[in-house]
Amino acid sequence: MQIQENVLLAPYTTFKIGGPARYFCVVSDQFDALQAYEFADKNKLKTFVLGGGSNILISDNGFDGLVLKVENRGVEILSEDANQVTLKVASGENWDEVVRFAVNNNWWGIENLSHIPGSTGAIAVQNVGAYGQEAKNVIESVVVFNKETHEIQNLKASECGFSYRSSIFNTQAKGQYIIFYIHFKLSKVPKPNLSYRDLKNRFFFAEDPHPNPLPGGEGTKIPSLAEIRSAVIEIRDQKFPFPTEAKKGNAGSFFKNPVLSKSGYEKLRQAIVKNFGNDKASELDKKKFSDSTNLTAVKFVLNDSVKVPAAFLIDLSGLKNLSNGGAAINQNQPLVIINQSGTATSAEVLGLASQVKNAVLSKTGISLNFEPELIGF
């Protein structure tokens, strides 16, 4: 393992933003990790573990410490029977390629998470969720290197503290572990999840297929994995510009969807009636469950909470055309801030995000939380 100096971090992120790392190394296994942390301890350096570079915004000043870039590879079948398969996936694997691999093998459970940029390790860190699926529902365990004990541990899903866009890896145990592998349990039995509104509108699902197509869908045929993946990619591309060289850099959703108590939701509704009228409040009532996971309408009622789409609040506040220097709100999905110019700075992105947060708070009383991790600020 080699430790480099003053390595620019922007090319390693999906935002294409960020200054240099004081020190930088590539980590492939626990021996690399041990050597890296020994170097950091000896030189009293802060450390940051970098995966696929999604869901982060790095300061223009870079990171004054040691960046460990995880680049292990491999997908292995740990167990398999007639109904399910358990995969061991290296955290450095490109996530969308893992989804493609599962779909091609007719394994169900992650197809709705297609076309999400970044590496596999981030899936556990953020408990990534999209279009009705959530990572915690298919993660069996996470294999990690413990920075403090220098040991490899296999953490069960129940030990990972998974919740909405959260886990122990980005909260109480942040910085303690390097994720090397994730064990996913996928189904061989068809389990199409069409709970998300856009997918539901695309397909009609029925347990007993009827020979005649019904209005509002493409028929009664259960969609295949490939058809669901294709639909998700098409829907995502309309809303989230995939951060390739041909499109605008971004970190995915920049703002989290607020989860409110029933009383909090009523306060929001009253603010919308006051500032925007009854029609907009009624529109919110129709939207509040549309971007949630399986049966969340039922779950949130039971938990006395409601998830509100932040994109609706941003749009309602008249911010879809907002920009700041080279950074801009993505008009098709205002949850996303894009590197519009290709040379946007982190200061411009944060300035724009702060404008959005302040405007939404002023008009609705809701304080939006940022989703990407802020590095080096």
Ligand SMILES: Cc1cc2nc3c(=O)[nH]c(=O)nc-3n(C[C@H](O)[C@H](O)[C@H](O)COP(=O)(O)OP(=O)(O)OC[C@H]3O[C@@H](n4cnc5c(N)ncnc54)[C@H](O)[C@@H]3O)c2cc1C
Contents of the next structure:
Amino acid sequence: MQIQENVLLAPYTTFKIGGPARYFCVVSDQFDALQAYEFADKNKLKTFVLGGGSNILISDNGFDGLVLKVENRGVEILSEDANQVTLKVASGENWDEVVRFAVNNNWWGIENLSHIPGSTGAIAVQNVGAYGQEAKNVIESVVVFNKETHEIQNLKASECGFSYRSSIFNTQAKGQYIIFYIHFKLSKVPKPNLSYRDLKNRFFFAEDPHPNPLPGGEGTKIPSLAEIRSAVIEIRDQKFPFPTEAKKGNAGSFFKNPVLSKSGYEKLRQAIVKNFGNDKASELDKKKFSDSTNLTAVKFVLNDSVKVPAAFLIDLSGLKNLSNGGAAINQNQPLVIINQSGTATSAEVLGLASQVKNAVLSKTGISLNFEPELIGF
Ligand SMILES: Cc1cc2nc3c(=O)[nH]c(=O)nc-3n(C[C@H](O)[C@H](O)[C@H](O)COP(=O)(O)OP(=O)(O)OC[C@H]3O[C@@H](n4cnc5c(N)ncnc54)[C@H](O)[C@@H]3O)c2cc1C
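Swap state to the form predicted in complex with the ligand from the form predicted alone:
Time for the whole complex; same chain goes first.
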């Protein structure tokens, strides 16, 4: 295992932004990991584990420590029966290739997570989710290298603390583990998850919005895995510029959807009525989707709370056309900040993100949180 010095990090990120790592190495197994952490300990260096760089913003000054880039490979069937299959997937595998592999084999459970950039290991870090599916629903366990004990551990999903965009890996155990493998439990029995409205509309409401047939109900056909994957990719591509195909670097959603208590939602509603009028508040009511019996409105259902679309708040606050230097709000999906010029700096991205955060706070009372991790600031 080689440790390199002064490696520019921008090319390792989908934002295409960021200065150099003081030290950089590629780790493929626990022996590499051990050497890397021994080097960091000896030289009193901070460490950062890098996957595909699609959920981070690296400072223009870079990272004054050791970056460990995880690049192990392999997909293996651990067990299978007539109904399900358990896969062991190496962290360094490209996530979308894994989804494609599962879809091609007719295994259900991750098709809605199609076309999300990055590595497989990181899927567990923020419990990646999209179109009504979350990684936690298919993760059986996570195989990690413990930085303190130098041991390999198998953490059951129940030990990973998964919730919306969160797990122990980005909260209390942040930086403690390198994820080397994830065990996924996938179904051989068709289990289409069409709870997300755009997706359901694609298969059931496209021609006639009135006689809404229930998915899987009489007279309807269950869409195939390949059909669902193509629909997800098509819907996503209208909103998210896919970094390998578009020039506009980005890290996906820059802002998380706020999750509010019922009273928090009421407060937000009052602020919207005051600043934007009743019609806008009614529009938000339609989007909050708190009633799970309403089949057209299940995107934002949570048990006792309400998930509010941050994109709506950004749009409402008149920020859709905002830019700062080379960084701009993405017109088709205002949750996304893009490196529009191709030469945007991290300072410009953060400056823009802060403007959005402050404006949304002053107009709605909601404090938006950033989704990508900020490195080296
Ligand atoms: C166009 C676009 C669309 C996106 N859409 C979505 C979406 O719909 N839903 C969603 O949830 N996310 C989305 N994302 C965000 C991102 O793709 C995911 O969070 C992805 O899982 C990050 O993977 P990565 O390998 O690039 O992680 P990185 O950005 O490299 O790292 C992210 C975090 O994970 C940690 N990490 C990475 N690998 C490991 C490992 N092996 N062991 C321990 N820690 C590790 C890093 O230290 C860091 O804290 C999108 C991003 C883009 C650019």
